[in-house]
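Listed next as structure tokens is one chain, alone, in the form predicted on its own.
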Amino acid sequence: MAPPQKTTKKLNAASSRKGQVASLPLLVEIGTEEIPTTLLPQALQDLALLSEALFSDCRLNYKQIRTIGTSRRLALMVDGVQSKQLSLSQQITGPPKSAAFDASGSPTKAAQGFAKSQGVSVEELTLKETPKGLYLTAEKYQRGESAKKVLTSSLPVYLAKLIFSKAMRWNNSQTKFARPIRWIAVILGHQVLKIEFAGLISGGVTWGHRYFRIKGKKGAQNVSLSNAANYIATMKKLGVLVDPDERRAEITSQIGKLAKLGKGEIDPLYRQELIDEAVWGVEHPHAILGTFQKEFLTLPKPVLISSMKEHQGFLSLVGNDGGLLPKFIAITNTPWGNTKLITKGNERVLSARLKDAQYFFLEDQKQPLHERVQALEGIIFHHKLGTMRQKVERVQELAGWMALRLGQNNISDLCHRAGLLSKADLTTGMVGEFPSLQGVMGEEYARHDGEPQEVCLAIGEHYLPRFPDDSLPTSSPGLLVACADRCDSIASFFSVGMVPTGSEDPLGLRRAAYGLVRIVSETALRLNLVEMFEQMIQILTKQGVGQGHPQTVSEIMGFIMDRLRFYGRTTMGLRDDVMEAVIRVRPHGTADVGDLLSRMRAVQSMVGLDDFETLMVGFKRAHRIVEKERWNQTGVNPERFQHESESRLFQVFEKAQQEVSHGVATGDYAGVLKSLLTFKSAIDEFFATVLVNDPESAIRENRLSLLTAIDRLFLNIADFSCIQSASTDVG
């Protein structure tokens, strides 16, 4: 057989199609039991991403993908789905000509094997010119199938990829989903598609709101969907506002009117959180305005808000003075019921809750907070780390030590007291009922017991920040106890080898470290974190907790620096290379987060300036020479200078050395960098006129010492060799 003829035919993304292919709307609805509100937003986002992958992989064009839903249904709506997938023409490259044919031009086993693997005969293969030479190719053509056929076979595969943080199995299919699936509807245009997923066969029937009834019909209402494009309108007729944006707008409008009717405003503290919960918790929102007895207003405001929020999801109302009104707004899922009856029912439930809270509040106050500390021995902090009583003893000792270390001797006793009482409210009935009130109730009960105001405030503030954007403690004792509490948690778990790995952090150590970084960087605290964690390890060792390995503090500092990088990147827009440059020169026994961030900001302000870019070329050259020669001497003898450029560079160094020393001592890093910029022309002239590796060893060593001294001067603020720049790629 003669070799196939050489061809230059190009690959076409799709074959030409005759006529216009129709575009159709697609609807996929997965009906479930009530899915938790916290899972729904992510589920709809993931469904959209999976759908994009589905249409891309299946070569189906479309105009727009949209996902909507409620707690009882996830819906995928796709506009403009082409009724037929794109045909595919591919050119597969095989072995080179030299391996495909022998000397006589007959196909080798390599050519025959390639043809067989592609499902074609050897005669159908062609040769193609490539940058590497002639290669054997096989041209394959795959005709596009109908969208109906493609979707019927592919949809179940992609739906199975929908993953939930909490999922369950409920039937023999062993499918995992957030909640059991009760029906599936798949409509392409006007046509019902039958797919099998989670043990169910899809149809064209959907179910309406649980409490919606069509006149003359009994039981739950269902309807056959006649057209995918009419889905939202059809669901409205069945009492379901399936579009979350529409539900949100409706809820916002309703609560605004009711707040005005109640002569108040929605309390802003949890407003958005509760609206979000309502949006995903109901299928047809109906807000009601209720009241509770004024006698309950004697309870602390956080108690009232928590009673309404955590158990019922009620919105609180406040007056012009910011004080709570004896009123609430509830978002119900029953717009067709007896509103007065529903309101009275919610009022009765809330009244019972508030009576419980009132009972706990009065009973808790019968025992002073300091007497509750002993009961912390019955609460395990962690089975490897002892009791909560041991934890508060560590926190109080470290907080008091920090105050003395910072020269704030006047608050040392306050920190010690606040640390001791910081967790005592965990033994109260109120916190047992409302865990979110930890610290809040401790502050309230401490004030009732007559503790100093600074101690009360520190107890309440030491949990701050609870989340990334939360407020910080405002009092000095509060700041120190908050730092001590986080330091204890981090050091304790690290000391027993329980270090966060991957993306999981069940112990909340990344959150604790991030909170610590925020506190010390956004306040006036100038803490040496290395020293602080070393002290914490000593306290743990004294208690007999942990292993106290010397490398523990080093591991902790690596963890803290990682959180510092995250903080700098997300809140300050700092570049990774800039942060790395500063962190690399951090002295081993020191970690002042505020100082590190100041250096980073100063360096980043210079990056990109023309003078700085030019300077980095010379600096990196000097740095690499010093590294290559492994030179560590800095003693320079001016009498050995052979060229004026050496003298000039040394003069610039001596002047900058004084300025850098003063700038680092005072934290004037902008001034330090300004001084370093004076090296630009001198270092350029040096490398242009002088050979560092001079044949005479004394001259060579003197020049290496000069470059080493300059290198170390720059390292006072950052390792500039880390800075990425197009103009600093010097060999």
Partner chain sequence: MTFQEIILSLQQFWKSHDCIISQPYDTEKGAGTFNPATFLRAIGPEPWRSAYIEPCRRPTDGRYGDNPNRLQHYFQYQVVLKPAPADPQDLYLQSLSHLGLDPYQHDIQFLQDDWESPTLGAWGLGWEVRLDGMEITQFTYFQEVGSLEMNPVTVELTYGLERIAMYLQEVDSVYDLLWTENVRYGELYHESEVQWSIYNFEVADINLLQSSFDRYEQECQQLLEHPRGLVLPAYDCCMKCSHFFNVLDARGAISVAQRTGYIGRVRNLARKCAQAYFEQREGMGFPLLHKKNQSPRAKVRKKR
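Alongside the form predicted on its own that was just displayed, please also present the structure of the form predicted in complex with the partner chain.
Below: the lone chain, stripped of partners and molecules.
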């Protein structure tokens, strides 16, 4: 075992004799093949952080670090790099004298080991007086090296730390990077540094924009950078806007002008997303305005948007009335090309896509949705769970039942209908082509078929929320079908034992449960989830699908409670112990998520208050006694009280009991907590003045019953014994 070592360090700026130390700009450009746009912002951030680490680890001072780039180059620009590294003197304390030398005064193994570990000979070690006595000490001095030398050896090490979520190899170096690196330029001041990385040796040469011809230059379009300053300006001369902010400004201004020219405005829906994509996708943006045939405007807007945005990355234009114009803006990567030709090409691609979409749209409408339900028999939901046809039958039945159960008899039929038609659009050509339009097309086609307004909306909305912070359905039938659909997925997979394990969610059940939690907690739906899942299991059993067993519902509830915990933690900042305390006392046979959350919030608002902490000390003492004695009687006989503190506690109990039952009935949990707080001094006084374990059993039993009654009263809202105390360990 190495002896404990203490190190004192002293950094010294290199002496400035001969005027050696200068302040220089550094440029590192990593030239690549096109790096995916989604990886670039992170890569530039990481590059900046790694550079900071490099400069600090290498004792090199600098003024400022900046990283910029495009899909074809990551550039690190550092201002004011000191041309010399700081020197370092270190004193490292080793073993004490007594352990360092043997009786004969020769160095021991410990001394030798220490010398070896410090890379010095034993003779070079000195003894140093410390408050604890004499200790062996190694003095080390590292002279500051030139920045050139330090950077040449360190840059490859730090560049190798740049990692990507998806990386590849391409040459013998076996380096992993987002895409192949093709050149590296490193310049410190005016000096080219030769570093070795990814099988390449750096130089001072860069390449300009792929499609920019340098005047008078033939062959390879590479250029020597003469110095590290003016990089941005130099690249501009080579056709590259290397600063992303400049590209963004350029794009914004160009598309603004084109929108005006097209007598419209950029559709705000995906504007930002598409601009971001373009900023990182091109080295020199050039926006073009294209058109498509007016006849395609009869297609639903989501279809047009999908064709333009998802497939082509086009921005769409809207007119004064907010409707789409038959125009689009594409952001190309070349201002030097033949704009007319490029525009025509983009128009043709979009036109072909829209023609496809139009074909599907017209074909799909030839068969009404309700006739398509039959065809869902051909789509397997899951091989253990039958077809989509069977699924919609279950969803339909449950959604209708839920409406009745909630007393919303008037919408039961609508829910039933919407449930039946909810997945029918899966059989349409359009959804086959654009899977992201599921639901959207169902709603569209249902309107065309003349289905009731609420049914159409519910079909479209029942997929909401699609992702954690997506919006929720707006209509009651939409909400109920959304719940029924999720309930069906969860219950059916659980009933065949396909329960999510680990962190994976291949069947989307966690997402489904989370959506369910959000719907029932953020809307006025007061659904009893236990009842709902019991009903679902019955429906499954009736259909002969799965083997629902009595345990299934409680397993499902455990799974839902897990999602509830996640939801409470991430969106409301609820503590795990608080949530656990409330979930533990959840009345058997019901699960009203909204109610559980109100309880949790009420409990959490008290936790940490001094009064509450004090109360908890008394409560937990009472709880432990009751638990230890396994006492289960609550009949208290006031005549057996021996001490005033007993009667006082009983009085507080009787009053609180009324308030608690009223509070629980009305959902006024803040009130409940407030009345529980009234126990604080009474409990303390009780324990201070009486001994529960009275020798006379009648007195003892009466006290136990009082404590048990109080314990049960607290359990009405939460199992407070799970709550971690702020100051003391609960034990």
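Numbering follows the first chain given and starts at 1. Computed from a predicted model, the values in this text were never measured in an experiment. By rigid core we mean the largest C-alpha set that fits within 1.5 Å across both forms.
Domain rotation between the two forms, with the chain taken as two rigid parts and C-alpha atoms superposed, amounts to 15 degrees for the smaller part. Core-superposed comparison between the two forms: P107 shows a Cα shift of 17.7 Å.
On rigid-core superposition between the two forms, the C-alpha of K260 is found to move 5.5 angstrom.
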